[in-house]
Structures are given as C-alpha cells and as structure tokens.
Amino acid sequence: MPSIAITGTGLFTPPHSISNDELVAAFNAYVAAENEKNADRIAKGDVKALEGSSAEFIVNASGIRRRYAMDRAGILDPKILAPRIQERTNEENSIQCEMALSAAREALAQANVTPADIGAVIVACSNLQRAYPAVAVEVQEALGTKGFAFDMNVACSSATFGINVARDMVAAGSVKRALVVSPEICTGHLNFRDRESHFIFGDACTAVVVEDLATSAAAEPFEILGTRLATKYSNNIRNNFGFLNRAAPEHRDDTDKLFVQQGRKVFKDVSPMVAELVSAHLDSLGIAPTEVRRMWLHQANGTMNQWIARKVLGRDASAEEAPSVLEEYANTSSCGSIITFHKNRTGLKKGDVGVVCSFGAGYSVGSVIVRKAQ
C-alpha cells in the first residue's frame, strides 16, 4: 500500500465568542422568569421548580470556559436560547458551504494545492442543513474541485471516519487527492434551557487534505500509519430530529428533537471503548505506548480525556502530550480532534508518532495513527 498522509489542515472559526458567565446570565434568566410563571403550581408541589447555573459548575462538570457560535444574539436573548441564522436563497451559497471554503482554502494552502488537484470532497459531520443537494457537492462547486462529493454523518466521529475513507479512497487510486470538511453548527441542536447540557457545544468547521505522501508538495506532512473504526449502539447520546418528524406533529417539538444525553452512562461506556480501541490499535502497528508523543483527543470533556490519555500511556500525560481546546472553543463535535491537531502539532520532530482520536454518538470512535513525515 502507498503512504497516505494528511498534508493540510483548515480551520474555521465563527465570529463571535461566548463566555460562561454570559451564558449562565441567559440561562437563568430564563429560569427566573420560569419559576415566577409557575410559582403557583411550584408551590403546590405539581411543579418543580427549576434550577440556576453557574460558570464555575460547567468548568467543574466539563472543562469549557467560552464557545464560538455563528450567532450570538439569539443564545443571549432569555426568551429565545437558540441561535437565529437567516434562511439563505437557493443561489446564494449555505451557510455550511460557507464555513467548508473558509478552511477548505486554508487546508488546500497548507498542503500547496489548488482546487484543481483534488478529486473528492467529503463533508463528514453531525448535522447537515438539508438532505440533498448534498452540501459536498455544493462545495464541490463553489470551491472548483475536480471529480465527486459526498455527505456523511457518524457524529463525533465524522472526521475520523472520514479521513479513513478518504486514505482508503487515495490508496485504491480512486482519487489522488480527498478533502474532508466538518462544517459543524452545534448550537443549532443543543437544547439552551437544559441545566445539564446548555454549556456543552459550540460551532466551528475543519478541513484536512489527504494524499500520497510520494508526490506531496507539503512542508510538514503525516503520514497515517493506520486507521480503525469501531461502532456500538447506544440510546445514551440521540438526537430524533429528521424529516419525519411532520408525520408525528404532536411530538415535533419535544425535547428530544434536540440534543439528549446520559452523560454519566456515556463516560463510564465510552471511556473504556476508546482506550482499548487504541491501545488495540498502537499494539496492531508495532507501537509502544512509549513512543507515543501527542495524543489529540476528542474535545467533549477534559476529565474523560484524562482518563482515557492515563489508559493508553499507562501514566497521566502532559498538557502538551494530550492538549485541550475545549476551554475556548468547547465541544464541536467531529472538530474538537482535528482543531487539536491543527494547533497542537508543533514541537515534534521526523518520526514522532500521535494519535488524531474522535468518539461519541453512535457509539463511535474513530483512531488515526500519524507519523511526522518531515
């Protein structure tokens, strides 16, 4: 088999930036305004009344300090929590579309190539805008690249398992080129009047290259040394939103339209999942958990991350063996790993080994082993 490498990586950024405090402030706002409208009912005990947050329970529960979202203004605002982005026409590029060009062109400049020199552009995240056109194959079109375009969706675990077919695609000789672009809009799903969730997510969208590492252009490729994916199926993390949702009216706007999970149950399942994958896989390559140098995780929470960096290196890593993203940007779902990568691989030298590593929904988890190239 070729050497497959990701030579370029793009990273999107939306305008605006939320902190703790100013989410919380929102929050219970609306849970004051709640408990004054219920106060009767509260008092008879029919109700129960609801309860406030703090910026120091979100950093304590999961490590986030700020988020970025494409809209800020509606998250604020007590009686809407949810972003407002204004419906696009059909001849003006989506919002997605829009987000994968901005770090598409970063990703294509990193690993000095045109638009021209890919043949296949995969949009692999959580939630798409609409089901077809494919937004892949809008980007296809906006950005000029060569060859086909596809959509597709494992959560979390989007860009990894898009990365794997992508290599898999360079490998057969499909294509000399892929580009897979994680347009991420969490905050459009995440339910804002939920005490236990509303800090978790916040928006961004990635873009990486991947292509022979014999005819790469790149200053400092990785070369993938392997991929495995792994799959379970699990209630603790869902989202029942879909176009089906208008043959049941009565239930289309319950809360399980929106992001829903049992968090404990999915760090106590998925932990585990993750670190025996990966330590499967680095025993898979011949490689010791020793020489292993930086491990970008998946940005969903720091204890579990924790955990999961102590099982597979048998010791508690470094901040710059495991970094974290997830105090600015929180959680962006098929981004957090990729982000990581993307401002964290500094440092390294020729022949150091990291492991890009995404996991979530489904359950999924995703592992890409790397090995600087240059």
The other form holds:
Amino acid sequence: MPSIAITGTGLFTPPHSISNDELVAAFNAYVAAENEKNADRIAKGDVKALEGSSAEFIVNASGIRRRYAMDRAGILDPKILAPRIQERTNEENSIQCEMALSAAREALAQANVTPADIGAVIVACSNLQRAYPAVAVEVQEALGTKGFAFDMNVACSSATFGINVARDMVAAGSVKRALVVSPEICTGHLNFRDRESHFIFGDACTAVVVEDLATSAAAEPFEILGTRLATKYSNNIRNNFGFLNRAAPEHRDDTDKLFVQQGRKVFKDVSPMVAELVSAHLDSLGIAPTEVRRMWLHQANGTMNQWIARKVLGRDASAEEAPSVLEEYANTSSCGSIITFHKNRTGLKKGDVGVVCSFGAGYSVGSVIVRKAQ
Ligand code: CO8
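Having looked at the form predicted alone, could you now put up the form predicted together with octanoyl-coenzyme A?
Now the full complex is given, and it begins with the chain already shown.
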C-alpha cells in the first residue's frame, strides 16, 4: 500500500466578524420586541415571555467569543435575524463555489501542484445550496481540475470522511490526487431566534490536497497513517430541511427546518464515543498516547475537547497540544478540525504524530492519524 499524505491545506475566512456582544444585543432586541407585542397574553399567562441571551453564558458554556459570517447586517437586524445573501444567476459562480476556489487555491499552492494535477474534487460539507448540479462539479470547472467531482454530506464529519474517501481513491490508483473542499455557510441554517443555539455557528471554507507521499512536491507533507470512521443514528442533532418540504407546505417554515440539537445530550453521548474511537485507532496502529503530539479536534465546545483530549492522552492537554479556534471562528461544522490543523502545526518536527478528528450529527466520528513526513 503506498503512503498517502495530506500535502496542502487552505482556508477561506469570510469578510465579516460578529462578537458575542453584538449577537446578544440583536437577539435581546428581538426578545424585547416579541415580549412587548405579546404583553397582554404574557400577563394573562397564555404565552410564556421569551428569555434574553447572555454573552457571559455563551463564552462559559462553549468557549465561543466571536464568529465569521458571509453576511452581518441581516444576522444583526432584530427584525430579520438571518443572513441576507443575494441570489446569483446561473452564469455566475455560486457563493459556495467562490469560497471553495479561495481555499482550494491556497491548498494547491501549499501542495505545490496546479489544478490540472487534481483528478477528483470532493465537496464535503453540512449544507449544500442546491440539489444539482453538484457544487463539486462547478468547482472542478471553475478551478480547471481534471477527472470527476462529487458532493458528500456527513455534517460536521464531512471533511474527515472526505479525506478518508480521497485517501482510499489515491491508494487504489483511481486518481493521483484529490481535493477535499468544505464550504460551510452554517449561518444559513442556524435559527438566530433560538436562545439555546443562536450563538453556535460561523461560516468558513477549508480545502485539503491528498496525494501519494512518494511523488509529492510539498514542503510540509503529513503522511496519513490511518483513517477510522464511525456512525450511530441519533435525532439529537437534526435538521428536517429538504426537497419534500414543499409537499407539506403547512410545516415548511417550522423551526425543525433549521438546525436543532439537544446540546447536553450530544455532549454526553459523543464525547466518550470520540475518545474510545481515537484511543482504539491509535492502539490499532501501535501508537502509544504518549507519542501523540497534537490533537486537532472538531470545534464545537472547549470543555468537550479538553475532556476528549484528557481521555485519549491520560492527562490534561496543554493549549498547544489541543489547540482551539473556537474563540475566533465558533463552530464551523466540518471546517473546524481542518482550520485547527491549518493554523496550528508549527513546532512539530519530522516523525511527530497528530490526530485530526471530527464529530457531530449522525452521530458521526472521523479520525485521521497523521505523521509529519519532513
Ligand atoms: N443565554 C443565557 N442562558 C442560556 C442560553 C443563552 N443563550 N441558552 C441556554 N441558557 C440557559 C438554559 O436555559 C439553562 O438554564 P437552567 O439551568 O436554568 O435550565 C442553562 O443556560 C444551561 O443550558 P444548557 O444545558 O443548554 O447549556 P450547556 O451547558 O449544555 O451548553 C451547549 C449548551 C454550548 C450547546 C453545549 O451543550 C454544547 O456545546 N454541547 C455539545 C454540542 C455539540 O457538540 N454539537 C455538535 C453539533 S455540530 C454538528 O453536528 C453540525 C451540524 C451541521 C451544521 C449545521 C449548521 C447550522
């Protein structure tokens, strides 16, 4: 079996940043307006008054301080509380394609390859803006890559599942190089009127080049020692948006057509699932926990990541060993672990081992164990 490697990564960061204070101010203005509108019914006890949000709660519960978004004005307008993104014509690049191109070009440059060297594009993300043609095929055309392209969705685990697919394709010889791109516009499916989740997500796009280590011209390749995936069905993170919504128009705008989760249950179910999977994966490769230099974990909750890292390493992880981008980016779904990898791999030397790991809806967990090759 040839040695397959991640040879380049890229990141697109949206132009707008929104702080917790700004988000909470917009949410609380909405709450005040709703409560004023319903004052009589609230006084009679027919309607429950809505409760305000708090920036202090958000940072303590999640570790999130701000997030990037493709639109700011709509999200912060208490009368809208949703991004406003102009629809484009079919002749223009779609917004997800545009994000993908930016991240992909950085990843290709880092891998020291051209678009023509890429044989497959996988767009792997939680939310795709249309049914077809696949966004990946649009990216293939706009970037000028060869071969074929397809979309896939495993929610927050999309990028690591995509890396697994890319690695298998390169190892099998069906393509020489693959590009995995994750354009996440999480704000498009976030219910900014829901106190328990309005602060969770932000937007971003990442890209990863996967190819044979032996023929790579990259300056900083990371050999993929192994990938391991797991899924287990759960309704605790769910979004019922889909093409059949128009067949039940009376429910088309219900809040279950946006992101909904039982956060506490997710925390309790998923954390042990992740720690067990990563520990077993390391063990199967003959790697002791003491050999793990870095854990680039999915970015949903800081406490959750500290718990997982402690279980895997058998001790508390330092900020350098389990870096976080939550403070700045919030949860960017499948981009989270890749942004963390992209921004936090200095200080490692040849032979150092690290774990890229994502987890989320499904439930789904993806572990990619890598070794710095140069
Ligand atoms: N402000 C003030 N107080 C609040 C707020 C708020 N905004 N929200 C809740 N509270 C209150 C609650 O009412 C509750 O009060 P009380 O104790 O009096 O009942 C108290 O705070 C505690 O509430 P919770 O129990 O809900 O709070 P937690 O400590 O559990 O924190 C979290 C909530 C941060 C959501 C936490 O549970 C968490 O992070 N869980 C893990 C979630 C996770 O990992 N999810 C993965 C999802 S990502 C994924 O799969 C991607 C899906 C696809 C992306 C789609 C893009 C949109």
